[in-house]
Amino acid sequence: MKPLALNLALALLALALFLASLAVGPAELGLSESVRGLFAGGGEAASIIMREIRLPRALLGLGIGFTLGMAGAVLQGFLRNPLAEPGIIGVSAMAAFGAVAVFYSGLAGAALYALPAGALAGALAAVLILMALAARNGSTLTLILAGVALSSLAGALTALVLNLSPNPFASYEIIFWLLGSLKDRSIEHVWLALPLMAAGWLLIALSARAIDALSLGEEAAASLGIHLARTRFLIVAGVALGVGAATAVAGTIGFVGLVVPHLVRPLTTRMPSRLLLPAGLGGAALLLAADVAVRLVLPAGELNVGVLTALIGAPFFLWLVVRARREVF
């Protein structure tokens, strides 16, 4: 399939799905109310509806799956391993964690930036960690490895944090955050989201070129003039960034940036800079389609978005070790 009709369908699908996310709500709108609430003013009530809670779900939607999406495709194509998605270099994890430490403190509630700011404290973390462990002279492996261990130190300390939680309550909001969401969202949380998220958008396109180079391996890289350490800081930086601001306001939603470069590689030319747009614009798709789901299967009591992206992604992902075991044997 040509690359500006891949590219131009899945933004219609993105685009179509956008306009679902906006129309579903346990609130019955019509469609002239729900336009005018959004646009004209219209009344109060649906002002506040499509305003306040249904365009900030829709975008943050929009942007963090486009941003998973594309930080699977890009590290799928840098480690030349179709089974990486953004949480392997635990970038998410810490994350997680320094949102789970806020929590924990009680600095969750004193302003509404101290949940994200946490957790973008812990990506940064993580990036650091990364970095002086890998950006030099570490091989994929050695960043594999380091993101692996992160995951695990971030996972531990989550877990002794909620054992050591004193307040029930505040366990079971730690519990439903980590199950990631994109109800009861503000524009605020877009506003603060989405410039990260774009700059992690344009690190991982500057580094399109390097990784197609890397599909050759590390050394036919080097010898065409890759420089692997900038690549690589492109690359962990990109996603750090992305995926930091995605999960510092929605939590962990996984397994988008796994499904979806699959999804749509057959569609391509299967080199991995070609992949990016499409994967993220699918990423954007499968979220918002999640997301609209979520609010109709059970409208009463609503299922937290990343439940339902790991009761796909899951079955997807032994799915993809059993073909791979196959290929090998």
The other form holds:
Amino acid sequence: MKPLALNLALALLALALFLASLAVGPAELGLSESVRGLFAGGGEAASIIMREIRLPRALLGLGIGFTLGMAGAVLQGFLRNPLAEPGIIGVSAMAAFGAVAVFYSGLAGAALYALPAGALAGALAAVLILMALAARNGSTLTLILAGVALSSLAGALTALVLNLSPNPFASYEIIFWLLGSLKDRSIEHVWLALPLMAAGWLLIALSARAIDALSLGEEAAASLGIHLARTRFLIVAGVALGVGAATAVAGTIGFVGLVVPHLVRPLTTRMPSRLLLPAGLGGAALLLAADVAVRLVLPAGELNVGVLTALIGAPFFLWLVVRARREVF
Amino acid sequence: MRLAIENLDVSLSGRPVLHGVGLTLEPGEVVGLLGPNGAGKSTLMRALAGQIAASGTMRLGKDDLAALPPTVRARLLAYLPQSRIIGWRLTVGDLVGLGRLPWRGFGARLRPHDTEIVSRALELMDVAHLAHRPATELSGGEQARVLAARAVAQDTPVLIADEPASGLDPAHQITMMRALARLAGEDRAILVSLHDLTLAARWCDRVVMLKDGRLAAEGPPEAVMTAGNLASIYGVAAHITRDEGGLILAPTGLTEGGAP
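Alongside the form predicted on its own that was just displayed, please also present the structure of the form predicted in complex with its partner chain.
To see the whole picture, the full complex is given below, headed by that same chain.
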């Protein structure tokens, strides 16, 4: 498929699902009513529902999905590993731990920004640790191993917090948050996360040439004039900003970053840089679709979107592993 | 463009690997880098390509090679690593097109001029007929030629190729060496490491022999690829004859005491 046609098709798909996300919810709003609510001023119920409930949710679905898809694509290209995903460098686990620590300290109720700030601090700590380790020994393998170790550590610390949690209600709240959801987010969440995610997209886009060259391995890439240390910084910082911000407002949403690049790659030339935009758009479409689905499947109880993506993603991952033996990347 | 190195010392993880190696590479010549496994051939090439730190002087033309920014270096010196890595299922044409990366603007497509250089590189390495095939699905020898075409597509005055002919069938070994000779004919300087002695003797203008990280012999093949040097450097006895194309060397056994 031609790159332009592919990007256009995916953008239209994401747009359609964005509109679908605006149209779905427990409140029975007609189409004209919701459009009027979105644009007309005033304090009518429709306007409040559209602007303060559904719009932030749809915007976050769009932005977070784009971030996860793009982050997955850049990491797979960078690490030359089809099983890489944003979680692999430990950023989402550390962000989750940061948020959980805020829950535990009781600060979560104090301010709207306390929870995202905790998650961002966790993501930042992850980046600093990774950079310190990667600076000492420049190989890509070190980065993966450090990321895996960091993820495990963050997981263990999160478990510790749950273990020490003062009452079952607090544990329940933490677990529920960890499952990942776009429900009941406000426009402030959008303003908090979107600029950081956009900065992440920019850093990732700057590494486009480098990930193409890295298809030939690190030695050949360096001989093509690629500055490997700078590339590593751009990608780790970009993924951390984007995924850190996403986790900060939505909790952990797994598998989108892993699955989407694989869904989109066969439609591209497989040149890693040519996958970034389609994977972002595909990620946005997938997360928006999942978020619409959770509202339709269980309108009353409402499934967490992170649970649904994991439910779809894990079997897909398994299929990927089976298929990987036949070398199809 | 002349490449001149003097007194090159390289240590890997604290272990000295190269000791005071000196070497010049003139435009228009193919220089063969020979020596047993572990003699330091790849290390020397990696140092020249700026992949590992080295002390000593390395000058490319008038410039200090080590001080050149990576993007500038990539337009002057191409390096074909020994490890043959193809990360994704790219087509041969796209993969060889990566050689144009140092010449491209940010995110820009290949211009007609780039495409022309790429197709010339494909022709030179006899892989033009594979241009639309996924590179991952080719045989090992075909992949080796495709990767070599990538380095050629960089269109640099200096090309450093680490064992480009290993794993190739006899016809394509000759194709490879003839391609390098043609590139030298365009006034480029070529440094190529080889294990096939006859190939080195017949296709290189000059050979440099390394042993234990030191320069052991250097000169035209006829002068330095002698029974004595092969015995002291490789530890092999060889049957050496000649025809109109140059020397023919066939190792026949180990010398007293075996491999060094």
